[in-house]
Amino acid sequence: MLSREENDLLTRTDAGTAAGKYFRRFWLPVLLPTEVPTPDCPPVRVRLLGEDLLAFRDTKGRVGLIDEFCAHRRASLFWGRNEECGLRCVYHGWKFDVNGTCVDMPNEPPEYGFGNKLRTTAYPTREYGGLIWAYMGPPEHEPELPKLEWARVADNQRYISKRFQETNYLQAIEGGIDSSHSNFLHASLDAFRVTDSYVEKVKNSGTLRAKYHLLDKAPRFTVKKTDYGVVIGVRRNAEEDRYYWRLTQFLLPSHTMIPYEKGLAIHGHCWVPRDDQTCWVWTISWNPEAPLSEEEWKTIRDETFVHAQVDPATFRPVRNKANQYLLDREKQRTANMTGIHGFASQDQAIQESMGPVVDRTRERLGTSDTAIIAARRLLLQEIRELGEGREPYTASHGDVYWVRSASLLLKRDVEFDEGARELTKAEV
């Protein structure tokens, strides 16, 4: 249970508050580079850390992001027109660049020396990984990009989507490192059941998380801080001698990876605040080793797992709380737990059951909730500290998110994290 003061502290990132600078120091995702595809492009409208902005591609192909709004009377640039290496704002023809400057105005008479010396707010772009990162925060703290594994893969060995949510970005990433919720939100009835017929369904299947997983529905949780955040190793029992460990990455500011298995597809998430009452939720889905394959296609296709069907235009979800997620009661009766199809819905339809800002003063926490206490204590740690005037050691040191999640059994006398050392080494 956090305080009042806490929770504001935490969930409030609009520009000039102690979370929005903190977020502010971190490169974060904005578009994906298909949203300004070519030179000369229509314009698009970003929302990020409660500020209204506009992205473009210019005519050399550099992507600016500026304030929406022109600096001369504040009618939107949306309507503008993105010619000449600048966008032009078609209520008196001001025109600024990439980098804010206004390079032309044509009401102006020359004699006045206006050109050149008015800018608008501009933050500087970088292309990587299949995004389009922005950073917000003093160019005189500029950080490095984050080291991430699924960044530095080829094209076609990772797949991204973007979701709206109307959520804050908090609840959404304690969702993500939820490892309990998933013997019941993502249960089948049969696995939440344990049936006779599920368990021997188990037994032969090759993968761990099939045969150990949900048949513990009381995991032990330990959480250790690491460089780059922490990492939440999940126990459930397994053989005899041995527990099954999922282990999960916080990585700051709001990067989380699902544990995952080597020879499959790993699976990770970036939840970046829109304003405090929603988020922008990144998705990826990555092969190390080779190109994603046909089955890891179709999972991402049927929507089954952590990718979900979006409007194009908005990327809001298909299944979304004005159509109650597409519920099937009759479904929810006889197959699954809620009813809903996919992961990626299931998650989203209970986080936004609880509000767009939860009220964390009227918790009532378990052993289970390990891991969520130890991620808020160190982003109030981090937040407190950079008001402190100490940066955030994880925004100028992109190394250190050269990290993997993983699941394995080990012996029951051995740490989760010196067992499982090799396989969180990301390796491309």
Second form
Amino acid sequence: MLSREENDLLTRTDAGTAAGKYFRRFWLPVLLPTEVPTPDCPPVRVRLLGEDLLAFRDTKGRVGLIDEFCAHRRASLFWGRNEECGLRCVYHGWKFDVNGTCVDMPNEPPEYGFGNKLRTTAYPTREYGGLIWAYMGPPEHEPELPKLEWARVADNQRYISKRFQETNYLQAIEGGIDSSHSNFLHASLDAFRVTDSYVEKVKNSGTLRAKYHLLDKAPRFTVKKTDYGVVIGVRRNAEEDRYYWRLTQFLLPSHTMIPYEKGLAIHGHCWVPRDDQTCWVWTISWNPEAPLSEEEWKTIRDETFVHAQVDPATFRPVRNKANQYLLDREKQRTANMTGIHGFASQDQAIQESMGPVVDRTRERLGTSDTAIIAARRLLLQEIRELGEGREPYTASHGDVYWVRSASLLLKRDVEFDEGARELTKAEV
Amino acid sequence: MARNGHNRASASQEVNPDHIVSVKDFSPDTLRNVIAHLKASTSFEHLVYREAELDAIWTITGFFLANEPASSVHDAVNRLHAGAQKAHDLVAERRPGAAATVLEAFL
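Next up, can you give the form predicted together with its partner chain of this protein, since the form predicted on its own came first?
Every component of the complex follows; first up is the chain already shown.
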């Protein structure tokens, strides 16, 4: 449970809010490069941290991210012409470059010299790791880019998708680190009921997750604070002398990783506030050792796991709130818990069902919610410390993101962080 | 001694703040165990575990109040429910000792 003041503090990210200032200390993913594919291509609208912005790629290939509305009369620059290293408002011809400088003001007498003195809001961008990132904070605090493993692999070893979600970012993060929900929300009926046929099927499974994950529905949580955020160790019973551990990272301000099993692709998310009611969900799958395999591409195409098909213009998922996520009650009766296809859509459906900003004063948490409590407390601590003038350590130390999630079997007397030390190092 | 967030039976009274106390009820034994762990808690992780335990007490007492409105101990449980919330908020303020004092009033 949180107090109303704490819930508001965590979930409000517009300019001027405490959490808004905190998020504005980090590079945040804003666009897929394919959204602004070529020089002088059409601009695209970007809503981020409650601000309406416009992205465009100029003649030299640089990506600008500026206030959507013209500094003159506040007309939308979305209708503007992207031409000769600037975006020109079609209302009175004012033109802005990627730095936000007004480089032409043709309807004013040139002797006034207004042009080069006027700037609109503009944020620096970087192309990195298959994404375009933006920094929306004070220039003197520009952070390092996070040295995330997925950002360092070759393009053919990585797939990134983007989707629009109608919840506050925090609800989405909490879903991402809540290991116990997968025993229910993402379970087949056979797995949920632990039928004999299911047990027989997974007994000799090649993957740890299939073999152990669903057989212990009440996992134990351990959290450890780290330089990058929190690592969450989730322990399930395995053989008599061993535990099955799944390690998830929550990396500040809003990255998470799904436990990785050696030899398979790794998956992670970045949950970015669009405004207080909605967020952008960035989902990344990467293979640190080789190009994504045909089997991994099939999982992506079939939307069975973490990626969901979206409208390419709006990034709204094909399965969405308006069409009840294409819920199939017959499938729910006979096949899986939700009747909804794919983990991503299942997550989105249940998180959106809680309302845009869940009232955390009305929760009833238990010890299985330890990871969620840890993430909230860490974020609250960081947000409050920034308010007291202490800059976030992670923002200026990109190297701390050089970690990897893990899942493994350990003898029962071995600490998870010691037993998984080698596995949780990024390698690329 | 292994840490790893092992749950321990509340009756064991083994105090290790790296353990999450198993909160299955709001008996004096459970409260004593939580109080002892509150008093031994110092780190971020400890306080997260204590908050989870106090959340659990608050949740369980809340269930009792909803399901047993005519119980003879209703008022006492109601006070414990409020006390658990107060203790929870003190832990959120990183004051586990003060939270322990609040719970001790219910022993």
